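Given next, in structure tokens, is a single chain: the form predicted on its own.
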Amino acid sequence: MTSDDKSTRHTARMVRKKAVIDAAIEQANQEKGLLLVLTGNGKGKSSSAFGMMARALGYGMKVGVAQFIKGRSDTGEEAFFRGQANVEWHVLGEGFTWNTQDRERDTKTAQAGWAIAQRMLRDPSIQLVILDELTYTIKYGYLDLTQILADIAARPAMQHVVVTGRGAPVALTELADTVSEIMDIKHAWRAGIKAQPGIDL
């Protein structure tokens, strides 16, 4: 086969492929506020959600995150993000249940932690809400899914909720508009390699 052959081929291709991308756009003609849920054992979860972050700040959006679980205030996205206008960020977390080790004062803080995150989900004027870390919250029964579920269905309209975490259940997954699910095919803390600031911290 010739160049010009594979030029044309390759032309023809993306002809057709550009016909079904444009078809697909057309049909997607709905605006709603998205639940997207981030899960999966792999590193990211959070730097997504954080990305999406950066993407609605850059439109002037104001957007909230509640930080379940974690208890630390000196990561780096934190020390970039709560310095924005338009960001309101709550650490609600102590350390990680392995750290604590007590869980009425677990599931006391997550509670606490959660009745902020419903004032986040009920204020049309956040149209970016993130709760990191939720699904721990779930999966160790500090707070109710129901309960969860019925507030995150309840928000503004046009509010966008992102979920991050492992393990997310079902019911959270079957209410999401997008769920992704990032798995864990080699991690460098398993080689002995301590958390490096900018890329894990």
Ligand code: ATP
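Heads up, when I say rigid core I mean the largest set of C-alphas that superpose within 1.5 Å between the two forms. All values derive from a computational prediction rather than experimental measurement. Positions refer to the first chain, counted from 1. First, how it differs from the form predicted in complex with adenosine-5'-triphosphate (ATP).
In this overlay on the rigid core, K194 has a C-alpha that sits less than 2 Å away from its partner position between the two forms.
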Contents of the next structure:
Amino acid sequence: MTSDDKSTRHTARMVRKKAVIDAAIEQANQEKGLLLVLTGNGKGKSSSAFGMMARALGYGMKVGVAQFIKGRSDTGEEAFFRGQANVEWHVLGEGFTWNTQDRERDTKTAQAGWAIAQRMLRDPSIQLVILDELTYTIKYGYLDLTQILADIAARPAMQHVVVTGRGAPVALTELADTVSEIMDIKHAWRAGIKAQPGIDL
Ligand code: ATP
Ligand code: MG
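Previous: the form predicted on its own; requested now: the form predicted in complex with adenosine-5'-triphosphate (ATP):
Next comes the full complex, this chain leading.
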């Protein structure tokens, strides 16, 4: 095949591709507040959520963050986002469950945290709500999944919600519009490298 032939075939293929993509764009014409679930054992769930947060803030949207489980308030994302206009930031956990070792206290903490999340899920001025590490509160039975699903389903029509955490329950992924499972292929931590500021926290 001459290079002219190759070029002609490439152009024809791109014309067909453009027609398919244009038709798909035409079809995707609805707007609604989305529920996104970022789950799986690989790294990148919370950092993806905070990437969307940066996008939303770039549009002048108001964003509310609720961090469950983690008690730490020294992460790079918190240092960066907390000082920004249009950000409401809540650290609701008291640390990892294997550190606290107190189920009753963890349950109370999670429930008090959910009351704050509920408030954000009822506030139409908050256009994006990030429920970071929420799945663990369900897994350990600190919060009731039915209640969580009901509150998320009843949120304002145009409000987006991002839930992160490993082992997302099926009922949550069923309710969601977009679900990504991040696969763990390799993590530096297993090679003995400690969590690196700017990358891991
Ligand atoms: P990130 O906040 O970096 O996007 P994540 O939200 O996907 O990570 P979490 O389970 O919340 O993952 O864990 C947060 C911390 O644990 C980060 O420091 C991250 O680098 C680390 N981590 C995430 N996945 C793994 C893994 N598979 N093995 C070891 N450490 C991990
Ligand atoms: Mg995370």
